[in-house]
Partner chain sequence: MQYGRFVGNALRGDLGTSYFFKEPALDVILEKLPATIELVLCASVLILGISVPCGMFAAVRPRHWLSRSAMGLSILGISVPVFLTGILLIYLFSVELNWLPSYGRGLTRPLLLGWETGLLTADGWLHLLLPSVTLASIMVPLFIRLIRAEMLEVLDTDFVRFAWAKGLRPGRIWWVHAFRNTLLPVITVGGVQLGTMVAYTILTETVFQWPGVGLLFLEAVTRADTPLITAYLLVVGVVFVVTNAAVDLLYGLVNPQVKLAQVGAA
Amino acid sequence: MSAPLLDVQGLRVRFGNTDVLHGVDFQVHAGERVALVGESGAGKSMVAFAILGLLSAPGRISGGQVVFMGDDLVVMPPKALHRLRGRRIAMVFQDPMMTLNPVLSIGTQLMETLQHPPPGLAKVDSTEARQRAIDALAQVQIPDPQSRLRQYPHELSGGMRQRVVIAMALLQGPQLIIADEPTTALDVTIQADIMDMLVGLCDSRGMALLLITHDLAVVAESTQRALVMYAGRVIESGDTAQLTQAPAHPYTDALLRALPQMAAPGARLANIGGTMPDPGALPSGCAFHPRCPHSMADCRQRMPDWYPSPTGAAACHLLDPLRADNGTMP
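Is it possible to get the structure of the chain by itself, in the form predicted alone?
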């Protein structure tokens, strides 16, 4: 297999004296769709911000590498990293109003992306910029794209605004799109339309997608590989279809059981007892053990190693081949 497009190795992030990412490792290959999954506070968005150099003080990368197309972004000079953002890696945020300026028209914002690029990149004249903006809106299935150029963000629905943000992300032809909960605030039907469109664009353009979400149902429909995070660590990884059918880690299993569609009609929805631990006060051993129905002494005393599983690999003592009852999660 060719070298990965993105290779994250031992990524650690610290805020003040508190570690919030603990040696995250994963790869994304060209054209591949990969998900980072977990509850709020698991560290998913922190991974995205670290990749793009968007951590706010006092946050900082305290260890590891983020190698993109052969370049380590951790040590890349700020100006070079600024040129890379948007052109080679684009970000789609959960709330489109984090990206869109409410007092500028859609056309102005799209065209300025091309007419005022980072230093060192060629500018585009107004005629070409306008046509490329229209083409980008058409590609994200916005009807009558020419008239939309004159509209302002508040005149569009939430789904339309998110389509505009995706169009903006496409303008420079990136190799990788990082989408951070891109459909959470939208109606369920619109969520499916947006994700179908995003997957289709990635496939047609050969772009890779790193999808950050808490929703395993979205992951199952949109990605090829999934990485499950808990308390700043990746705790399971594997083929999405297999992982969502037969998870190896109790946390992944709990996330799946909590999906509304998993409950019988009229039955109470399943939930995961307890809450994500505070990064500054992680429990000993496996961080999930206070919430895990299969917790045992080993879980409380030491971190589990990574073990192969039928779907990929997971960090769980249940999979230890030296245990007589390994792999017996109900």
Given for the second form:
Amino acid sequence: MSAPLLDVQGLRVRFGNTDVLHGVDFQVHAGERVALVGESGAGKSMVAFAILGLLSAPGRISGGQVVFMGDDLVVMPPKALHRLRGRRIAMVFQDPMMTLNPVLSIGTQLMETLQHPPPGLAKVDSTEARQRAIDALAQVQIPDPQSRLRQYPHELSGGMRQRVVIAMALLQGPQLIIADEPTTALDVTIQADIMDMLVGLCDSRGMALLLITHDLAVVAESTQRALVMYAGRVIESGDTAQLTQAPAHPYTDALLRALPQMAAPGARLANIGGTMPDPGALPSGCAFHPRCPHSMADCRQRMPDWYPSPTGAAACHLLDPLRADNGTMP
Amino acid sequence: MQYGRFVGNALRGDLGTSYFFKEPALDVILEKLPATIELVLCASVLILGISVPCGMFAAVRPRHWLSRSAMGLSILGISVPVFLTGILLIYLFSVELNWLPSYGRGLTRPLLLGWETGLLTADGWLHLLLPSVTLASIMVPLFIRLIRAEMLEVLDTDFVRFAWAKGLRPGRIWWVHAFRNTLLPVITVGGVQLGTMVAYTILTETVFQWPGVGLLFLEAVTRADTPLITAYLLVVGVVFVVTNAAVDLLYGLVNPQVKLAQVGAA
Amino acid sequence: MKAASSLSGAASALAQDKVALVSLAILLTLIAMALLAPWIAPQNPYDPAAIDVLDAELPPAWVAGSDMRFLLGTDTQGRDLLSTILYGLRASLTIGLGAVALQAMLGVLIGTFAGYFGGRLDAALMRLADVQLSFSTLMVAIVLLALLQGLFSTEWYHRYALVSLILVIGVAEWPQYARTVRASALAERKKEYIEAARVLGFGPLRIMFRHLLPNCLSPILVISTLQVANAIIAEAALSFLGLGMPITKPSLGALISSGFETLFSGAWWISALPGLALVLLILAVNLLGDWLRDTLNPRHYRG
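Please give the other form, namely the form predicted together with its partner chain, since only the form predicted alone has been shown so far.
The next block holds the full complex; its first chain is the one shown before.
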């Protein structure tokens, strides 16, 4: 297999004196769609912002590598990293209400990425920028793109705005799109439309997608591989289709049972008891053990190793082949 | 009865006759108004020219030593009363160094419709320098602090982070994305500060014997020249209303979410 | 956030902030000097018998031509400048604190009433606050004092200058307090313990002042500190314009004003030394106010 497009190794992020990511590893290959799944607070968005070097104030990368197309973004000079943003790696944020600048028109915000690049990169003249902006809006299925250029964000619906944001991400032909909960803030009825469109665009242009979401249903429909995160760590990874059918880790299983689509008709929806622990006060051993229905003495005492599972691999003591009662997860 | 007659006359532009000047009060005011307007304009240019770059820099590079000194100086700045700044500047540049004149407008030339301007002569500019620096000195620290605080808030928004993620030129992010949004609250506060600025012109004009309406008003107070005092307050009120309308209009131009029709009604 | 705990937290944080600590020390020293003025001042500047006009405009002790009796020199009237500054400090602080006490009283009263009763009373009072805020305090004070000066004799005006200044500066800025107090009164009045107090038959006044007010202590403290600085500046400006304290009982502003006339003949100290005292006072209050705001308000940016 060729070298991955993005290779994240042992990525650690620290906020002030608190570690929030404890060594995250994963790869995304060219054209591949990978999901990063977990409840809010698991550190998924942190991964996205760390890759782009856009962690806010007290947050910083405290270890690890983010190798993108052969270069480590962590040690790359800030100016060189900034030239990659939008051009090689684009990002779609969660809330389209907050992502667009309220005082600038849609056209301005689309065209400026082409017309005002960082020093050292070629500018595109306004006629061409305009044409490319119109094309990009058409690609995200916005009707009458020409007249939209003059409109302001507040004149568009949430779904329309997210389409505009995706158009901005496409505009410079990136190799990788990071989408942080791209449909969570939207009306349920249009979530699937937007997601389908995004997947279609990635497919047709051979772009890789790193989809960050809490919704396993979205993951099942739109990605090939999935990574499940809990309390700043990846705890299970594998093929999406298998992982969403027969998860190896109890946390993934619990996430799956909480989905309305996955529950048997008439059955009660399972809640995951408890909440994600505070990054400053992680439980001993496996961070999930206080909420885990299969918690054992080992879980409280030491971090589980990674074991191969039918779906891929997972970090759980239940999978330890040396355990007497191994592999008997109900 | 007397009040009714006054209002009637005022509507016709007759605000009575100044006891001291024996001339229509409005004429006396209008004659002195150019001096004050030139002073305020010059000070405003200084205020914007200094506080915008300083406030933005302090927000973009909060830990830089220049930002820290700017913030330290700004708290010193708001702690020195405007008349004291004037006195200090006069002592330094007029008494000790003898470089700059300490009072009056210097040589003026007629401009238009009886507007005597000091902006066309070198002497006029020399006279304008200390008073406008003084008047600006009290507003600059205020605006630096305001612009910095608002800018810091805007820099923390999703749309600025998204602008970074788009890979825009940093100057574009700061000046267009962040600054345009910082401007909105700054324009609002700027409008409120206009009233304070009027009071500060009285102080500045008194220190520098600047022959504008502020000095005229204070002299009218000591002479108990009631028609002149009334005329001044009315003119200030009109100026206030006009500039506030202009501020609202400006706000509407910067913020597309305000329809211009709304601005007109406000 | 409980007011008491945040205030005691502020006290322990104070020990770690050098700027705030020095500001507090300077402020306390200045206040002590003002309070003790009648005992520590070498001369009573209000006593015409103690003053000799022949001593006028003597420079401070470290300048050639000084008189050792007057450490900081003398002013235009022949008064000992040190004594006059001490008494001026006293006047400036009295007016500043008095005016802010008046503002706070008005503002807290109006704010609690508006917040507690809500409805039309609230709407009307807040509209009034907006109107009041749109006027510049200094401008309103100038006009009011000009009016007073025109209406009454100079002698009357001089006798009641202190009270007039407190009233004129004190009536203006109550909305600063009223808005803050109203907001927390609105938030609190829905809570259970207020309901309970009402059921127990406590009157609205008692509920407001026993239960609502303690919750807004820290914002009131922050506003007050910054307002004291503003009030002192306003008083100095008014006195400089000749609308405030008379030259026989000068505040720092009036003293600076009297020294301004002699600046050109080289007697810089009459303006400069009271000016220095004034700036030191305002700066200490402002630094302390900024620090208090940053400490008591969790949402802030540090430079």
